[in-house]
Amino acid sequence: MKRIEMPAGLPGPVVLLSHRAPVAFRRTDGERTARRGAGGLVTALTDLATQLDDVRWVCAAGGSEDVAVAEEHEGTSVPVVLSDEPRVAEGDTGDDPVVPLRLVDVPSEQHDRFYGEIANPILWFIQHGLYGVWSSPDLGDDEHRAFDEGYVPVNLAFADAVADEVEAAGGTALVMLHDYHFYLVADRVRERCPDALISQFIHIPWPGPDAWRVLPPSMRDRLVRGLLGCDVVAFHTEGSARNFLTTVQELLGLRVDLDAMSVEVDGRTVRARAYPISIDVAGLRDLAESPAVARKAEDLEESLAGEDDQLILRVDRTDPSKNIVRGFQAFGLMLEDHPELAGKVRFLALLQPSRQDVPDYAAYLGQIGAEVARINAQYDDLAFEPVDLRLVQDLPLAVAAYSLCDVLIVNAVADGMNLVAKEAAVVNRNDGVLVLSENTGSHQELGEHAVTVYPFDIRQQADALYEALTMPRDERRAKLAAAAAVVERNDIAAWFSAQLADLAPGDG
C-alpha cells in the first residue's frame, strides 16, 4: 500500500471510530486467541492504522473476552499489534505496528436495541429504499424505546470514549467517525471537544429527505442535528452528498450552499462531501498470488469449468439490498431463452450469511434457498446443477473465483460502493465481465467498463447476462483494462488522502 502522508496543520493524534474492531479475542482451549476482524471497511482501515504515528482506535467490545480484555486494562486502551497474527502487545514488538484500541462495552440489552433494533434494520432499510412503506415499518413503543434506550445511551457511551481520547491528547485532535452506527457521536464530542477537527464518512447511501420520513421528527431531527456537529460529513458520491444537504434543508429548515456544498450551523461551516472508497490493489493482487489462493483455484477449476464452459460469479452477503434472489431469476431466465447455454454456463454464488437475528435477513436467506432449488431442479438432467450455492466466508476462495470468472455479477438495490466489483477488476486473469448495478456507488467510475443493469428489471439482466458471456474476448479484455486502470488510480491510499487534503487547514 502507498504511503500516507499527514498535511501541515492537521491536529494530533487521528482518533478513529468504527462499531466493528480490527481484532476479536476469543478463548480456546483455555488459551486466549485472537484473529484479525472482518468486512472491507474495517480491513481498509486497519491498513490506515497502522501506518499513521499517533492513532487510537475506539470500537466495540464484540464478545466476552473482548471485555476481559478491556477489563484487564481498566478501560482504558489496549495495546494491539495488528499483524497478520494479532496479540495484545507485550514487551518488544520488533517492527510490527501496535495501535491502542478503546474497546467500549455497553450492556447487551441495550446493544441489542441500538444495533438490532435501529441500525439495523431501521437506518440500513430507510438508506437503502427497502421499505415497502404500505406495510411497513410499524413504530411502536417498542421502536421507540429501541431508540431512546438503545441507539441514544450507545453513542453516548461511544462519543465519550472518544472525547476522553481526544481530552487525553490535549484537547486537539482530528477525529474520524465511521458509519451509520453513530450519527448522534459528533454533536456530544464537539460538545466536549471544540477543538477537534471531526469528520464521518457514511459508507452507505444517504437517500433523499422524503425516505426520511419514514421515522418521526423526535428521531430524524435528532440524527441529522448530530451528524451537523462534524465539520466534514462524507460519503462514497455526490449524489449521497447533495441529498443529506437537502435533507438538512427540508427537515430542519437550515439554508444551504449546494454550489459550495455546505451550510452555516451555530457560526461553523458544515461541508458535505464524497471520496470514493476503493482497495488496498497492490495487497489483493499479492494475496491473489498466494498459494492458498491458488490450491482455491485448481480446486474451482477442476470442479466448476470444463475447456469451453463459462462461469457467472457473485461474492456477497445475504442481505436484501444485494438484489440475489432477483439475480438468480435473470440467470433462470437467460437459461430458458438461450437452452444451448445450459450445461455450459456455471453460476457460482459464495454467499456469507448476514444478520440472521433480523427476521428479514433470515426469511430473505430462505428466498435465496428456494430460488437456487427452483432453477436447479428445472434442469436436473444435466451432469451439473446450474447454480452451485456455497454459504461461506472465505477470501481465498473468493479471490480464487474472482480471478477465474467470465462474468461477475453485482446487480444490487442500492449501495454505497460495493468493494466486490473493484477487487474483481483487479485480479481477474480471464477478461472477465462486469455487469453492474447503476445503483452502486462503484457504477460512478466503473459503469463506462462494465455492462450496466437496472436492478429491478429482471429481464433486462437476463439480456445483460447473455450480451457479457457472449461479448467478443476483445472487447472483454479492454474493459477489464480499462476498469482495473480506474481502481489503481484511485486506491485506498488515495481515498484516505483526498480526505486528508480536504480537511487540512485553508482547504475546501
Given for the second form:
Protein chains: 2
Amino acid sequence: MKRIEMPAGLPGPVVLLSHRAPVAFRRTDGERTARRGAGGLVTALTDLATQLDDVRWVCAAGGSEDVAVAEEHEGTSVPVVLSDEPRVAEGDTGDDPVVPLRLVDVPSEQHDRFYGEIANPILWFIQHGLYGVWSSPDLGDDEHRAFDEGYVPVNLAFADAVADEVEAAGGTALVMLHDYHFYLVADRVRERCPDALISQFIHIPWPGPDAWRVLPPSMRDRLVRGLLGCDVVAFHTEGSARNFLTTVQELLGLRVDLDAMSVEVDGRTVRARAYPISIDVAGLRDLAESPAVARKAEDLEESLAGEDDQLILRVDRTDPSKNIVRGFQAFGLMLEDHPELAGKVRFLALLQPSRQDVPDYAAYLGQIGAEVARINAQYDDLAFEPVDLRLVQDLPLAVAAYSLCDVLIVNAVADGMNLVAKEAAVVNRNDGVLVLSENTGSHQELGEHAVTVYPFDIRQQADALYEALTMPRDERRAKLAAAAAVVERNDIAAWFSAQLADLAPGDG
Amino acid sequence: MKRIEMPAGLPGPVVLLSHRAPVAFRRTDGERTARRGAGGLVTALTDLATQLDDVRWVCAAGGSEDVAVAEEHEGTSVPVVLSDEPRVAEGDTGDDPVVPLRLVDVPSEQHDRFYGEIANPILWFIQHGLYGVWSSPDLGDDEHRAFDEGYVPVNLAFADAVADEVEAAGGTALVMLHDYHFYLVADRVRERCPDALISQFIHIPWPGPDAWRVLPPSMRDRLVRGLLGCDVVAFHTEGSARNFLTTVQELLGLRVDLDAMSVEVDGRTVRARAYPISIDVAGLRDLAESPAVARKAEDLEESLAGEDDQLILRVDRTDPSKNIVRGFQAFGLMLEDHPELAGKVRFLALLQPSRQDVPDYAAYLGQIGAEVARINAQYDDLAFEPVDLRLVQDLPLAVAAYSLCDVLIVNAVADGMNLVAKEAAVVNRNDGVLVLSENTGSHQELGEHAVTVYPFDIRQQADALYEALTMPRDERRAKLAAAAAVVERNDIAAWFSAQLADLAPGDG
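What's the form predicted together with a further copy of the same chain like, now that we've got the form predicted on its own?
Full assembly next; the chain just shown is listed first.
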C-alpha cells in the first residue's frame, strides 16, 4: 500500500477495533502456528497498522490457541509481528513491524448469541433489505435473550478493552471502530474516555428508518444511541450517511442537519460522512502478473474454444444479497432473445459458499444450482454449457478471470461497496464492460463508466447484458480506462487519508 | 356527516376521481337495479359530494350494466341520485342530491393489467413493506407489459376524463384525486388544464426511497413525476409526507425543503401534507344503537360464560400487512406465560377473506387457520376454545363486538390509517383498551391513549396483551375516554375541511 499522509494534530495513539484479528494462532502437532487473518478489511487495516508509529488493535480471540496466547500475556496486549509470517514478537524483530494486539475472549455461548443470532442474521438482513413480511424475524424470547445476553455484554466487553487501551495511553487517543458487530461500543468508550476522538466505520449499507422498525425500540434505539457516542460515523456512500441521519431523526426524534450532515447530541456534534473504500491497486497488479495467475488464465483461455467467444463473469459469496439467481435468469432470458449468442457466450460464476449452516443460505445455494441446471439443460446440444458454475474460493483463478472477461456482472440487491467491480476494473486487459447494480456502493464512483442494472428487473438485466456484449470495442475501451482511472485515484491509501484528515482538529 | 365548511376563493367545480364508484348498476331479471358502492372511502366521498353545490365524479365503470348506463349518455356524465336508493336521475328528484357521474370504461385486458398486475400486487406490496429479497417481484416481460399497456393507458384514460370535466367547466376547478391507482393522472391533467388546482390523497403508507428501488427508474421515476403534477400531495401521516419528499430527493435528485414540506418543480411549488382520515362518528353511533347490533351483542354476551371473562377482538381483512398470524402467536405465548387466564379470555377474530385468487393471500389464510388450530388444540380441555375465528363480513356483528370487547388488537405491519381503532374507540362501552401497532396511521393520534405494540416482536406483543387485560379499571376508562375524544374532534368532516382550507388561495 502507498504511504498514508498523517495530518498534524491527531491525538496518539490510534486504537483500532475489528471483530476479526490480523493473525490467527493454531496448535498443530503440538507446535504453535500463526497465519494472517482473512478478509479485505483486515488486510487493509493491517497495512494501516504497520504504517503507524503508535497503534493498538483490539479484536476477538478466534480460537483456543488465541486464548492461550492472550492468557500468557495476562489479558494485556500481545506484541505481534505483522508480516507475511506473523508471530508473537520476541527479542529483536529487525525491520518487521510490531503491533500490540488485544485479543478479547468472551464466553462462547455469549459470542454465539452476539454473532450468530444478532449481528449476522438480524443486523445483516435489516441492512441489506433481505426481510419482507414473510421472512422477517419473529422476535421471541430467544432473540431478546440473544440481544440482552449476547450482543450487549459482548459489546461492553470490547468497549472496555478499547477504553483500557485509551486509558493506558493517558486518556487521549484516536479510536477507529469497525462495522455492525459493535454498535454499542462508542458511547461506552465515550463515557469512560470523554477526551477520545472516536470514529466508527460501517461497511454495509445503512437503510432508512422504516427498515429499523423490524426491531422494537428497546433494541433499535439502543443501537443508534450507541453510535452517537462517535465524533464521526462513516459509511461508503452519501446515501447511507443520509439514511443514518434520517434514522436518528425518525427514531430518536433528534433534529438533524442534512446540509451540514450532522446532529447535535448532548452538546457534542456527531458527523455522518462517506468515504468509499477501495483496494491496494499496486498489490493487486503484482498478483495479476504472478505465474499462478498466468497458469489459471491459460486454462481459462483454452476452455473458450472460438476466437469470437465471449466471457461473462461473476465472483461472489452465495449470499442472497448478491442476487445470483436473478442474474442467471437474466442471462437465460438474453439467450432466448438472441439465440445466435448461444454457444458463443459463456457465463463463468466463481461462487464461494457462504453460511451454509443457516437454512435460508443453504436453500439459496440450492436455488442457484437449480437455475444453472435449467439453463444448461436447455442448450444440451452445444459444444459447451452456457453456465460454468464453480463453487470455489480461488483468488488466482478470480484474478485470471478478471483479466480475461468481456463482461463482469455485479447485480447485488444491496452491497455496502463491492470491491469485485474495482478489482476487475484495474486488472482487466480485454476492454471488459462492468454491468453494475445501482444498489452497490461502487456505483456511486463507477456507475457512469458501467452499464447500470436494476436488481429486481430481469428484463432490464437481460437487455443490459446484451448491450454490454455487443458494445463497440472503442466504447468498451474508453469505459474501462475511465473506471480504472477512478480506482487508481481513490485507492485504499486515499480512503484512510481522507478519514484521518476529517478527524484532525480544526476540521470539525 | 356534519356540515363541511367551504372556505372562500376555491375554484368551482370540484372534480373527484376515485377508482370505485358510489353506485353500482346491475341487471337482474331484465330490470336495471342499483346499489351504493362499498368501502369507507366511497362512503366518505359520497357524503362530501352530496354537500357540494357543483361537483363531478369520475370513476371506473365496474360492470357491463355500468357500461350500458354510460353509453346511454354517450360517454358524458350520468346524473345520479346518491341517496340510500341510488338511481339515474330523471325528472324532478325533490330534495335528493344529484351528482354527475363520469363512468370511465377501459378495455378489460388493460384494466386487469392496471389493477391486478400493477396497482394491487406491486404498488400495494411496495408501500406496505411486504417485499423481501425472496418475495420481491421478478420484473419480466409480463410486468413491463402490465405497466406499459395497463397502468399507463388506464391512467391516461382517467386523466383525460378528468381533464374533459375541467375543460367543460372553463378550465378552472378543484381536482381531488384519490389513491395509488392513479399516480400518473395529475401531471397529465396539469398539462391539459394548467389553471386547475390539483390535490391527490394517498390512503396507504408512503415508504422511504429504498423501498421504491424494487422498480426500475422507467417505472418509479414516472410514478413520482406523475404525482408532482399536483399542488398538494396528501397522506394520513407526517411520516408518509416526509418519506414522499425524501423519495423525490433521492430518486429524482430534486432538492426538497423538509421545513416547508415542499419541493419546487418547473417553477411551481408542490406541497406534501398530512390529514388523518376519520369516521362519521354520529353515523356509527346510530348504527351501534340499532336493533341489529343489539341482537348480535346479546349472542356474543351469551357466548362468554363467566362474569369475569374477558374478550380480545380483532377485525381485519386477511391481508398479510395486518399481521394476523403474529397476533395469534403473541396470544398463544401470553396464555403459556399466564395459564391462569386460559378459559377466562377469548380472542374473537372477525376476518374478511381477501384476494383469495392471489396465491400469497390464499397461503396466508391457511397460516391463520393453522395457528388458530394449534392454539385451540392446546386447550382442548377448556369449556370454550381460546380463539373464536369467524371468516365473515358482518358489520352489525363487528360493531357489537366493538362495544363489548375488553381489548381491541391492531398489530399491523403497516397500515395507512386503520379505522377499526377509531370505530371501536367511539362505540366501546366496556372501558376497552386499544393495543395498537406503531406502524398504523392511527397511532399518530391514538398512540398515547393505547398500549403500543411493535409488530415483529411477539414477546412484546404478548406482554402488551397481558398489560391490557390486567389494566386497572380506572386507567382503562381514562384511556378510552381520551381516545374517543380525539376521534370525535378529528372526524371525517374535519378531515375534509382541513384539506379544503389548505387548498384555498392565500394559503400556498
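Definition used throughout: the rigid core is the maximal C-alpha set that superposes within 1.5 Å between two forms. Numbering follows the first chain given and starts at 1. Just so it is clear, the structure is predicted and the values come from calculations on it, not from any experiment.
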| item | value |
| --- | --- |
| C-alpha of Pro216 off by 2 Å or more between these two forms on rigid core | no |
| Rigid core fit then Ile126 CA moved by 2 Å or more between these two forms | no |
| Displaced residue check between these two forms: Val80, CA, 2 Å or over, core reference | yes |
